[in-house]
Amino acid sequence: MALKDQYKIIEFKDLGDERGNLVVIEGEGMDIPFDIKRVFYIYGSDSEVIRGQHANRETEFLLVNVSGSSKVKVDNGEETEIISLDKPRMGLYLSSMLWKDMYDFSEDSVLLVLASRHYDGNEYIRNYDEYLEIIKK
């Protein structure tokens, strides 16, 4: 499968008014193609830190830099792509079985992550060589 078919950049509507901005993200096919089971966010990382460095067997993700900016390198074993997340209305949908590295965090970065599954350490692939073996089967 082509890498471009395994991720999608989504622009969410800004429903704000004179009182400020308001961005809504709804699951179950409304804005993202999954039911949201887990939410977490990453902050306090600096430009030298690399987060992620894994693939998930089943979990899908949506990443949004609600403050600041960061970069995400996605890799399907054949192609890589680097996506800059620098707008709070911009989401990056990632399908399962994609290797991901989040890095180059700005000082004010808050990276919000929505996940399709509850945490299960057994579905994480944390070794890149093992990931390559699995996807080539």
Contents of the next structure:
Amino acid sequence: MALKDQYKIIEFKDLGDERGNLVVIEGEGMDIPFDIKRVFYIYGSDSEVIRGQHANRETEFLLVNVSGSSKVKVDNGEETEIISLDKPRMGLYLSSMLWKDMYDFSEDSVLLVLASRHYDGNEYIRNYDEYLEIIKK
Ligand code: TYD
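Shown: the form predicted on its own; wanted: the form predicted in complex with thymidine-5'-diphosphate (TYD):
Shown next: the complete complex, the earlier chain at its head.
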């Protein structure tokens, strides 16, 4: 599958008014394609740190830098793309079986992650050579 069909940048509506901004993300095909089972967020990562460096057999994700900025490199074994996350209204949808790196975190970066599955360490592929073998099967 072409990499461009494995991720999607989504611009969420801002329901804000004179009191401030309000962004809503509803699951199950409303704003994002999946039912949200898990939420986590990453902050306090140094600008030198590279996180992720894994693929997930099952889980789909939606990433939003609700504060600050970071970069995400996606890789399907054949193509790579770098996406800059720097707006609280901008979401990055990632399908399963994509290799991903998150890096270049700003000091104020809070990276919110919505996931389609509960955590299961067994569905993580953390070795890049193994990832390549699996997707080339
Ligand atoms: P890790 O997958 O290395 O984080 P990242 O994708 O940001 O690089 O996760 C760090 C630790 O936290 C690891 O021991 C697994 C654990 N963890 C959970 O228990 N539940 C979760 O939902 C996540 C994302 C991680």
